[in-house]
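There is one chain below, alone, in structure tokens, taken in the form predicted on its own.
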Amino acid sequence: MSHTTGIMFFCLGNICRSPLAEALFRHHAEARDLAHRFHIESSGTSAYHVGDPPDPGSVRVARNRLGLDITSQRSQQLTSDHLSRFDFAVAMDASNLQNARRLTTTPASRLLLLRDFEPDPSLHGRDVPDPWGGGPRGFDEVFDIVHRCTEGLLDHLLTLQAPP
């Protein structure tokens, strides 16, 4: 990514957590009139759902909570090419972060865990729980976590881009 900062959010299947992260990060960037500074995508470490739209639970919670329409997103598998092209790859959990590390020689500083951007430092290092198959409450919990962490990530990235 040249003049923009490329952010790739990823989870296992790219139908629940990472589509929400993609949409919520974009939402925060747009709210601050900064969307033009980022190229944002999402993917999954597995190929289970390639080409599929987001899970109905993610679609529902994005629409009901912030009026976001994520129905045009389609699952893609995370590749070593993504990891070399994007400035940062942001995992929803430690297991998928480890899977991504196996694909690349990308410096660890460019492979991030989303919950390391929690406002409460005691929550750093934790996983965003996978809501797949768990009912509506799980998607609401994931939305809340991802909402606050993507805002924290945006704040962090803006400090890295600040002029000297």
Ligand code: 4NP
Given for the second form:
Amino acid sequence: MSHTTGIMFFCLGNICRSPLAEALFRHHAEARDLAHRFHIESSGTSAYHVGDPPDPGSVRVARNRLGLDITSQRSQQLTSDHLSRFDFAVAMDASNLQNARRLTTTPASRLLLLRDFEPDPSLHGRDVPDPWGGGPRGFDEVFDIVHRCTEGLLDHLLTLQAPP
Ligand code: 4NP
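Based on the form predicted on its own presented above, generate the structure block for the form predicted in complex with 4-nitrophenyl phosphate.
And the full complex, kicking off with our chain again.
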């Protein structure tokens, strides 16, 4: 029997950080031939950019660093329906995690903070910095953080899915 795990990555605008998280988690899953096990989307807690493509900074860093094309993504707003349908919702920062908690009675174990999957435990609990409106270096820093944390998250989810 096949079971797909739904993962919703979210930030504020769904144009900078969470589009990269969606693409990089999918990239890691594809590299391990596991993409079929996941349904992956991203969203923002605000409606500021609904319908917009990712920010040019995120498009550039995804293409330059890993050859990924994220231009077909479109921003959507996170809803309480998403939070009940997806197995896990993964916040880019504490403020948006708080926003999501207000939308739902979803158990805390299904609402996650991305940097809790940092390989270095001293970095757990931190925010993925918001690069919006900043210079290009901000997007490279976000890429590095999101790249390693989405891999850590995938490792974690595979331990949950491992047969007994
Ligand atoms: P994101 O970045 O949450 O990583 O997509 C932002 C994008 C837009 C805004 C803030 C953050 N904004 O205020 O419009």
